[in-house]
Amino acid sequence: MTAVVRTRGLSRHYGDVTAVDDVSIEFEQNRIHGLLGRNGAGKTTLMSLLTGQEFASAGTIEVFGQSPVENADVLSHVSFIRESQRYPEDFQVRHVLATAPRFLPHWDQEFADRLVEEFRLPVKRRIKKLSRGQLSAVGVIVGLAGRAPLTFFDEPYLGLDAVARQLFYDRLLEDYSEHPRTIVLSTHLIDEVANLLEHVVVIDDGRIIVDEDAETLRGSATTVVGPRTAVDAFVGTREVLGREGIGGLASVTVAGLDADERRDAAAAGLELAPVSLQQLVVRLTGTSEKEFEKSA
């Protein structure tokens, strides 16, 4: 398939601190793309130099095969709805709407009309006004609507509640069945977005420690469960991703297990239980499920 982006030895210093560091990615056309990591993991800088809104201290970046970096051609078919997306305060919802085909030359008006209805968005408020849902809702009815052949969403639901959520997840996967584009769309929320998700990147403290399909991803660990000198018995020299325990109790998260060694734990009185795509991502970056939670 053809790599719509495409990133060699990228970095991203501010001073001493490295926000990227020597990232080498390529996100396909055509699927959606989940980049993945702890807040402050270098998700948003990372997609801020792929938009050309930041310069890299190092590495090359292409984005359908040029630089991004004041480039307009690219970026007239690029998208990048941030969670901390500003907008004139003076501006009414309509006034947004209004302006952005100007920048997204495949706007949908009749797909922006409706979502403008399932969202239940004020048209006539000014941005100022809106609650923190609805901004978000602003974001990504421009993101979705806007059908740009890249499109970056970082973070887009932050103040939707539940069905709002969902609503953006049902409309994104219709949408880009209908019209394909590719997507990466950055979140905390995993396991919600999970099954939407073709490929995954994980970053973590500015390196990529996962670039892989996600189906791939999704059978590629397991967690042992049972006494704990059967479960070390068992895990023995295999590559751990996780531990935990109680009392006499363990649990173990390991890299894959194929047919055998499946039937070894059974026969050994072991539980074995799959790994989401969200515990997968906490064990790798190194954190519990709640400190991960928090920290996005």
Second form
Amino acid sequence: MTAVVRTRGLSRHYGDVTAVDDVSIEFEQNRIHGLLGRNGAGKTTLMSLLTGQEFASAGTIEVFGQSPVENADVLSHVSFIRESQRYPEDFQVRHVLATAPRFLPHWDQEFADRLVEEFRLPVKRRIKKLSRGQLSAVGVIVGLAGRAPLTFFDEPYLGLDAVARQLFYDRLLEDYSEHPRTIVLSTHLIDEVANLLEHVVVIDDGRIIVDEDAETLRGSATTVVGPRTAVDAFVGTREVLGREGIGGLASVTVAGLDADERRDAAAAGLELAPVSLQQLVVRLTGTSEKEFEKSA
Amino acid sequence: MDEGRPIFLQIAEQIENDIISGQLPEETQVPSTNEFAAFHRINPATAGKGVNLLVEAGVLYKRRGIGMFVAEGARARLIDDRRTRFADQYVTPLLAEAAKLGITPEQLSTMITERSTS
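Beyond the form predicted alone, can we have the form predicted in complex with the partner chain?
Below, the chain from earlier opens the complete complex, with every other chain and molecule after it.
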């Protein structure tokens, strides 16, 4: 396996604020990576650093083995779909779609045309007049049809309805299967994309707190529910990721349990519930699920 | 796909179920990894992992350039495997729940006989 992105001790400070803090990660080639975290956790700053649109305060970045800063050779292989991409004042949708191929040598016009139709994008409308969802669709189309060997999607679905989001996931999977490439997907809607990801990075307060295969994370935590005393006795000295309770009932999330431990829990009359990737991220980034969904 | 269990195991189980039920007869071709991925909306690498699990177990075999096929004798072997796991997976939890409710193994046995003859 080759890493197309490699950072070592990467940091970015803005005055007193540390947006990215000592990050050392790798993104392996031709995988779909999830970059997850709360608002303001540092996701966008990290992606801006990796695409040469921000300067590092400390540490090193290698993209395809080289620094991405002012490096046309590297950047021709990279596409960064920003959440709030700016376009020239008078641009219509078709101008964006005509300009993008100049920067994206792997552009597939037929694919782009098909996506425009499927997303029902009015190509002659001015970008400024588009709805939030249509604006997101422009980014999604540029990101998919561009087929850059390294593509970053930063919250690509804002304003997209459920049908359009599903369309995005389906076309992403389909096209990725036929044209494998490295995708980094930054998103709040973790439940929706969890099954698409092969590798998950969770960033919190600028630091990487999870860097793991998606399959390893899945089932890595379990919620134990039952009478408080029984739950506490079972949990013992285990690492607790989250704890909730009401009256005499407790619900505690702990790190992975093996088959024997599951049997013990069942014998003690405790209920075991799986923890989804979204719930896990919520537990790890220390916020209640409700708050998390609100911030999406 | 249910949460909390590795998806590749679920994919493997589904293929096994289809072989056991006869939906995928021996020597027929199974869908490709990409078809599984698109259908279940999962990462192709994950689907591939599930398929490979069955290749390693000799349930599926690869025909170069064509695809994956169900091996001869796969169905009988899968049924054998499932039978050995049956007690652990179904009988043990059944007894545990029965004990919780004060149902004795004898009563349970009577219930099973009644159900299966009615």
